[in-house]
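Next up: a single chain in structure tokens, the form predicted alone.
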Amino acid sequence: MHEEDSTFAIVGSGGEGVVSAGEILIHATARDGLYSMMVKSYGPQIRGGESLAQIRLRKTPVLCQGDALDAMVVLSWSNFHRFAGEVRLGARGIIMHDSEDAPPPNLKVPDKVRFVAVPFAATSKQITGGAQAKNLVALGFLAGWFDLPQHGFAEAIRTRFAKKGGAVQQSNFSAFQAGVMLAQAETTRRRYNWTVSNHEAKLVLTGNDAVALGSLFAGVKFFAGYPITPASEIMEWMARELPRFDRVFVQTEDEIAAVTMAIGASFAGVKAMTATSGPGLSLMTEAIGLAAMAELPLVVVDVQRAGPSTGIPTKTTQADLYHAVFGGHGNLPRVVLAPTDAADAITLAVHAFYLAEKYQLPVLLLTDQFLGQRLEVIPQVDFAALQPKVITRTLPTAEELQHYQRFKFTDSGVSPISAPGIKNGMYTAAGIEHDETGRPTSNAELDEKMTRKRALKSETIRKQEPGLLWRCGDQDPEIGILAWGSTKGVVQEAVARLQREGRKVAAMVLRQLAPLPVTPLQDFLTPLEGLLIVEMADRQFYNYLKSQLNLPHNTRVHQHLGATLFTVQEIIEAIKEVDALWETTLQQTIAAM
């Protein structure tokens, strides 16, 4: 028997059903109690072209996408070279390919990789009359080779082809079964045991689905959006689901219209949001300033993609950090939250509305393509625990409405907010500077007081709200890691492996980037002998932290500037370099004494 923690990839050209096969595998094995994560990769053209689905499967929750592949299914070799930098085959990996499509002669793989030629297309033709179901034959072969539980596949395939009728459902399932039989006839393969005793309820969803679901639970009543990869799935989810709950969805002509409509809806008194990606966030930035100046609750989701400009819409990054934290003209108070995985995306979507409504300011939910579009199986979410963060906007009291001052100076910076239709609650909400009633002003002294009032909200949040941080590892670490957002999983796994080696290491992952939780972060950093900062950008996170914290002397940045994902092994090696750096510094100090 071998460790039941396997990573597979399916590679092919557009239209060959690469992603469909991966999604069926995820849903089927989830029904049999297994956890998984699927990362999708496409060409830059978004539609058509090549595609890759990488799936990690195990009995316990999956933290990251996995380092090396145990098996790769190649539906066609024609576009394989486009993923040369993303596919990492293990030393004893297996390549399963169509026997009618030979591997290219210059293919570079580890020496002990095994090639298995399978009649994917021929079997599909034999069973269904065409080659369209070769992805199901290949999926069946993969499932049979790795002894994956079979019970869930019938239902997953039936669900996948439900709209095409029973005959299509049955022919595709027959293609899958044929693939299983081909694999199980192979006597030289290893054996696996995926049986689990705990079949608790699970959710199967992407990070984008999770954001949308969390927002719905938080009480969003208005969504306006314009399609943009990789955020479009949030808009599509809202378009499908909001009308069912008697809430409003609008697809606008551009991002500026989307964010300003959301601001208008918020002014009218309802929880409102929009979602976009980097170029769209650029267009929305002026209006986000309007929400801050008018002190209107607003939630904006930015699913980061490689940039600048239109960049690579289908690849991930963490390079919108500066824009999210600093973007905009003038003094623009905002909250920036960063979910770490799909379950956390639900939680932080709820928290985003909570903070926006309570403190009357824009909240940016900063995710990325890696989190937004990956498909995860996660434990059932405890929505009852989130209920206290679902709040209703507090309206002015009768006394406050007697001489209503919408922008009244308060100790917290938060003023009584009204809405159209409330008697004596009328006021002007505009982007121009104003006095306490909302009347426009150019008075310099008043402008300074109003600017301080708005900025005060950040200090109030620091005092009243616990910093959204996640920590793992030793309580008294020698070496620390700081990361944020979707890199949590790979960092968590690296820390666990290092602890098993006896190293004293801990990681803190920021889920709240602004206002920065300075005190708890500094408490974590101060006793450290060395620090590794992990980020998928050109030192934006490092520079941001350095501007507000005292970082340890031995601080190293491990970064990816391109759109490739971190592996656990490279994080481990980077930590060991920090450890070695500290040892060198210590020896030099001793020698100089």
The other form holds:
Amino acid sequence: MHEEDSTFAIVGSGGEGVVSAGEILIHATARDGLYSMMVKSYGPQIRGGESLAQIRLRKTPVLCQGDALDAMVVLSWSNFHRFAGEVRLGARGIIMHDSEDAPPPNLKVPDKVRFVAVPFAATSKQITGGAQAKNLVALGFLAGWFDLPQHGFAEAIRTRFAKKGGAVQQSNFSAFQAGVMLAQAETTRRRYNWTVSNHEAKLVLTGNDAVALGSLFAGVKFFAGYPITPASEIMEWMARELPRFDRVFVQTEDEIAAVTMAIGASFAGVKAMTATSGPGLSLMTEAIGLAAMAELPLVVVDVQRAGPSTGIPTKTTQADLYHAVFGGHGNLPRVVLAPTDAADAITLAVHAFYLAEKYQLPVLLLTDQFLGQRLEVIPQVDFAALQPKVITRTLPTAEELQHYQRFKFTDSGVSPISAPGIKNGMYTAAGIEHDETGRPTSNAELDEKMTRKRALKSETIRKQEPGLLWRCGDQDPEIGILAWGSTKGVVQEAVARLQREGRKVAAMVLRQLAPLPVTPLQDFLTPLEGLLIVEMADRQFYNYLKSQLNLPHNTRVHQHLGATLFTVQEIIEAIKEVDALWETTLQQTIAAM
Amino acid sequence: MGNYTATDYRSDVKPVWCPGCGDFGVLNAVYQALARLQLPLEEVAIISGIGCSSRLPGYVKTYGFNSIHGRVLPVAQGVKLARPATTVIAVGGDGDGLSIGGGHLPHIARRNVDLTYIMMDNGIYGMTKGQTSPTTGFDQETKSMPYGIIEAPLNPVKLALSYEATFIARGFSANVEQCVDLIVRGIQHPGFAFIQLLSPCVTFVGREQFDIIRELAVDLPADYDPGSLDQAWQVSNETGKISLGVIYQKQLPTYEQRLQELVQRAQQGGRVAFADLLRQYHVSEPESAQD
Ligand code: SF4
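Moving on from the form predicted alone, please list the structure of the form predicted together with the partner chain.
Whole complex next, starting from this chain.
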């Protein structure tokens, strides 16, 4: 197969249809059998300001957002300075801009970059009578320039404007076609071949869609939430879909109400969840301790965003790791899962409910803005394979109900859980320390036993459940990489490229941060000559690993503090540095012998 | 239906309250109200936050949840909305309900969730040993305001009225009979019922508080109309006396009823299966690609 792999950006101001053009491109090309990923970048303001959509297109599943741009379509330059630092134009990249809107004089681009001025607005006016469809002219120009398959666009545009009626659909499609023609008139362009022979069924969705979809599949019956960027889409999804499935959605007055309402629903016997981002997670932390203490299943999704306090709500990070893993007062057993991509977000949402219900404790699902808001085309998900993880709560047996003890000491730490409506299963759930029946106590000895009982669940999970890890690369690596969550794609691609260069590299990506799968991780680490830790936080992941594992002597951390995404190239360079470091240490050791 | 007596609702946990605490009267009234309604033990859930009064769920042999400070109302709503067949009673103090948890009261009122909230008002923080609460009067001195209180007290009935709660009542824990009646009517009320029960703290406010309230307390007159918002405002504004009884009541659809209507609206196009929903995320080949 011809390996076409292109990355485009569409930039402009809010309201110019940047994201809309990107979405059309994704849906259209997916129909023609292609895979893609779109990341969005926009300012925190509601209207106006900058807007950027970066799309990577391939014939095989896209692992990450791609490094340098092959083309940048500029709808207007007015806000370009705000994200100039985030767009990396390839050495031979092309800038397609409106003929009426000249590039700023101080624009810094690689030498060989080519500028193509196109009458976006003028063509739109000519065809539709207004400049509004200039994004479609631009999209057509891009599609024509890169020889993108045309069939999907007709339908994607029709679907997009379905609500606006036939005339609007038609004029938008004409604007698109005019753009295509302008590009095809250019004879100096390179030719591409995007034809794919085998169409597989595909899904187009964001990470937030995926979490919601997985949760519904897992049987969530109750969702309570409070709006917060970049997690709101999960809440809005639930508001739209849950009533259609006879399930309950509540938009609460704040995050504390959201999480405690979910805890109340869980106490009443149903699968319950909430979703939030960092500031909301901070507010919810006391209640997460309540769920742990009262031993109630609870799923909390944290779509991480940059910064403590308000930070940058529209940019990504992995800096809630400490909070997720250690946050809260007292000894607070919890499970923390971190999906690696949209498909995995479905899987891990199902796992989150499975673990919460089975072990009666809070489970945090840690995603981030990058994963949550990016639009991905993925191969069809095998829901049937996930079915065994969709479990119902095991209720107490008749025998257990004779002298019911809600918090009975057991070998696993898990006790029979009842719920209102169950005769003779009455008990008082409490955040206050209690005995096996639920009676309050301040007895130190009993508290010690109860604390151990709750902590035992983490051990039981380690024993009974496979630690959720993902691995790629060499079976017998010299250099290893550890990463977690959404940085998987960029790491996977870096490893593949290095392997092609003949290096013995492998990566392990954690999908489960707590309880930490110590044994498989240590098995991976021990034979390594060097280790690279990749994280989008200030050494939180490194410090966490260091506290529970023996890391190789030659360990390096490659970090971003958030806001900008990793490129494959920089990961490759970082791995090579670890490798070089090993060589020097080796030579020094030999020299000293 | 079972033949329950008040003692059937008594759990084997001994109350930790100080002897003579007003909360005993409330507990007693809860037992009797449940018996009067003949509610099966397993169909009742009593939810609380934190504070002296919030220990109450443990003393009743129904389902109970002694949660965290201030969060009694959201926890209670979660229970009710997840399992509407449950009779949910929320209990707690003035600090729990008006200070830390004060933000939840307007929202349960505007939702009109069908549950009963008993605010056991002792005008002090008893559990943390005597600090000012949002209902402590100007004339007192407390551990946290030793030079006198410089903040005006909140008026729970007035708040509930301005939040448009659909059932508002006030009782005095020394008058158990009346408390039973108010709780029964609160539970029977379809929608959110707010009941302020004055239940003095003998340890940090003093035993004389009973006498002070007794002196000021009057039952609402026989011709009082709980359907009149005007009269309710007058009661909430009165000084020099404390009127007891059902102060305000009106019928509005409950949250649960509105939720059912919403579900019907959402399902107008027919019920959806998971597979239908999934299809929305699927892309298929364009028709023209096959030609
Ligand atoms: S401290 Fe006051 S409110 Fe608390 S139990 Fe004692 S008397 Fe009752």
